[in-house]
Amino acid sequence: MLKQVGKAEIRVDGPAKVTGRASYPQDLYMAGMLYGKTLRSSKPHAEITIDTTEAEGLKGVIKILTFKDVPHNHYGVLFKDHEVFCSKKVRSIGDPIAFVIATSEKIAHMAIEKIKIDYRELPGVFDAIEAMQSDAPKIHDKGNLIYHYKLRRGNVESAFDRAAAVAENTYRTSMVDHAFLQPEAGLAYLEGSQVVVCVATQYPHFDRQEISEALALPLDRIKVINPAVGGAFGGREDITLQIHLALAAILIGRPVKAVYSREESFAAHSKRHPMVMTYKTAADAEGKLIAMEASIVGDTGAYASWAINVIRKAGVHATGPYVIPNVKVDSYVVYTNNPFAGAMRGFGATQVPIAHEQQMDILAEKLRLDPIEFRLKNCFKPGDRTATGQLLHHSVPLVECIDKVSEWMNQNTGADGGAIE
């Protein structure tokens, strides 16, 4: 048992991928393949026509996907919320809405100037509060608001009363986007009856999932291979050429490769969810936590991806690493025409420190406490419950964490508080 436990091992992977000798997916190659690129939306919201005649007559240009030509027009995580190719209607820039597949990249982007969008602007919302108001633009049939979290333990109007410090205040995160170092790319080829993809994925058996569901086809009729993965931190658990690469490689017989760019990757996969924060934080004259409300709003763009997940995230950990007998929090997440976020390292649990960490300063400063004092007066211990109930008897490291961290400080730093050279 635990062979390897304490010793240095080799990653399986790690030689090739320092030697050079790891296959990408955009180092594939097959011979007689095709090239794809898809056309993406260049407005946020807007009900459209596509004209596809010119670019059809490119030579060079074997074929055009649109909407027309996939089965079952839809895919999520989730909610089948996204559409394969946008047939009325685009929710936000970069939206797909047609996969040139030609015989060169150079001939596939020259076809995608030619396509002609007709756009009929629609009204657009890129606030997440204001997404929330009953006049809003609706992004969707059902309404912005996607989900609603409550979490509530003990009496907050009573504690506020009683308070020697109250904190509040809002706080704001942004988007952020995960920049791996390998944009998206993927060859589809046909084997046997067998539609192959290879791509870079968190999720090869979702993946199968959707290519299943989008093209109607039994799941033993698609594999999904998985190369070397150039990062991802979240941003490939959702679709992106996936399903285009499949369906190209089925209608045409031959292999079909798509490569993004830089920009494309940044307009095609999700995004960190921006929350706006409200909090309202209280403590006695002892500087023990009393009492917290909370108040997040979660933007998750055009499509909710794991949205409810991560704003359920959010709202478990709004109060932080902190014994506060008295919480409410509402998280919400909801629909804008902003790019759509999704997973991404921390999925909802990272905004949040944002707002409880300042919280924690400003209240120390109003009750005269040292901040490092105050949080380990605060801090989760063994034995404490968290604000959801959870009784924590092991792996609470946080005392001894401070304690290491503030000894750093005190050691290195100055008599005038600046850092010792």
Given for the second form:
Amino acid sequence: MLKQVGKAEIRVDGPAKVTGRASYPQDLYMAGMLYGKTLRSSKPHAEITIDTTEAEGLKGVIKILTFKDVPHNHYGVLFKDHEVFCSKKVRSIGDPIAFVIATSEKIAHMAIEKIKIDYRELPGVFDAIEAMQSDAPKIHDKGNLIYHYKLRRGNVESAFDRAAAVAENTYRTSMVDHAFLQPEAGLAYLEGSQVVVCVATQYPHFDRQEISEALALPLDRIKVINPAVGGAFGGREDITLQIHLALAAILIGRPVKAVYSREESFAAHSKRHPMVMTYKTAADAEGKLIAMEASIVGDTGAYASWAINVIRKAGVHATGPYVIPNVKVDSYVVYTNNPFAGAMRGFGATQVPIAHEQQMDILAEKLRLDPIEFRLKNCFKPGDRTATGQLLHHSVPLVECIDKVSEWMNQNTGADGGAIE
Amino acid sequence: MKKRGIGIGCGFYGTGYGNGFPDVSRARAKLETDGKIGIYVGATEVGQGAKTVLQQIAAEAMGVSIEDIKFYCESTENTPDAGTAAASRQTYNTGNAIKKACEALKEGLIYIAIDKLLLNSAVGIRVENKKVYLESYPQSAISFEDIAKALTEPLCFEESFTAGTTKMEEESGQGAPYWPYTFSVYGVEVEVDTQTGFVEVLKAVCAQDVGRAINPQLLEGQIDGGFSMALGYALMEDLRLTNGEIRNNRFSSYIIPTALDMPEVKKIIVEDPEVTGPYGAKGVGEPVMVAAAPAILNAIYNAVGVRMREIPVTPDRLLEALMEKE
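Right, and the form predicted in complex with the partner chain of this protein, after the form predicted alone?
Expanding to the full complex; the earlier chain stays at the top.
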């Protein structure tokens, strides 16, 4: 008999959070602390030259970090395609160029205004499908197409030929933000031979690795402390200010803190990949799905982040939770000069239901079937295989989920499921 | 005119890094000097409830209550790497690692008790209420605290758990890329104002596969959160990108749902234990989101007969679609 599992324990971190006792990185202060502020690109695609001379002369400015100060000027979860500070080129609005460390936040802001950036603008590309063309501006040295996932099962063409109903549509999702409550903030300081970085993150051990690689420091010289985290949803997987703060504390030897405004937070962290999803789905006269073909194009913006994993997850989940014997999916992810996209709740599996679930209703209507009945006919049950050939041998309670929703809807909603005005 | 409609959405979500990539969580279980159980694990509490759920798993494995667990997860210095708090993997992956570490600690405690209680075997020994004893002779027992006092070196066990997936074939995408899969179904009723294009979600229901519910209240919280995020995705959220510039970069223009936009979401927790999960549990952080937005889109069609193929369905987009239909 289970005693602790199944109990509605009150969340253990709850009391400290609701009474204000929990420490978020923004709440941390140390004696002799300095303030850091990031200068970010205002252009989406440009070659740059940086002149910090005037800003450095400002009273209260301790140091201005640029690419010249970073031992290995790159980071990134899959590819190291982000520069810690842009050296020759900016690839999206919001790219970090410099980090001012000053005795007050106000002075740091003033110094930012005095840094001169000479932007020589390059043609940009802001649409994922345009970015796939061979003559599109290149965001990085290689081409813009990062990855193409292919899923092949059965033969879609012959299945479409014998279909009783076919639905063919293109769906589009937008680029959205995690909108977590607590904008990025952090504090770094030295403790013996170690640099300590306090920051809200989803993965402290990986942050430590990123800092270690960029600063050419062994892992045991870095400690990452993860105080209370004010929401994440994938937006704290890629690092933001971690390396900036660690480098500042090491070079100056004093504690350095930075707090992003909401506007800067929007500029600094990843977004959800917008996707263009073209679907062709077919069912036979008995209401069984027989084929699905989908082409999915995701826009990862200027940096790859988790692009490959996200577009692969979108491809694997493209069918929805249904048995379809003939499937052809091609999912692509490309660079553009948009803000970079990365992990966000659902990670590619949130976009595709916008398409497959509307396809299901469209087909049900064509077949004059109730949408629930149509789903029950086709949904995964124990012993079924996914389009990748994976056997779902147990714990597949989808029929029960559909039945329970249907039952509740029948009892509690007024509108008639089939009727269309 | 106001028109009402209903819609349903189904979704599934494969847990973890996937595609054969080593998805590893490590955790340490230690007998603390006061007889409590120390759990050391680099798993982040991002608000999803990891600290609570992972302590419940440890408490279950050790036969104690969560008050007897000391949980450390905030520093890279004293915790092993438990992977990222993402991919709905902490309850499943790290929960398993903690369970394994606790089971190893429990075995360690049993071997010490055999020695201290002068027993001849591990057979029939129970570990419960912070004590170790022979079930058929409970009057002779040794407490965790007494074991801790007698230790000359720390009693600590580190274990790891790696999810089982395969790398998919390059040309066909065939393989077993994720495990486990978690299923979710939403139903909604909406009211569409055909004059303003405004969509209000009146009612919502979610039936959520959870494998096994570790903490039903936290699961319900995840469902509310997943639904509200999907509501914003379907109807409101737009960065208004213009030549790479985010025009809506503050909450006065980047509109997300508030409590006033949220209907009461009826939550139905569906248990069907996953044999590889800790006590049968699956992760739900992302699964609770995937099916909600399309249910809203299907309900809009049911209400007014227009198919919204682009999100978010803002009032101006919906009005335009209604005009085209006329």
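So that the term is clear: the rigid core is the largest set of C-alpha atoms that superpose within 1.5 Å between two forms. Positions refer to the first chain, counted from 1. Given the structure is predicted, the values throughout are model-derived calculations rather than measurements.
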property	result
Core-superposed comparison between these two forms, R21 Cα displacement 2 Å or beyond	no
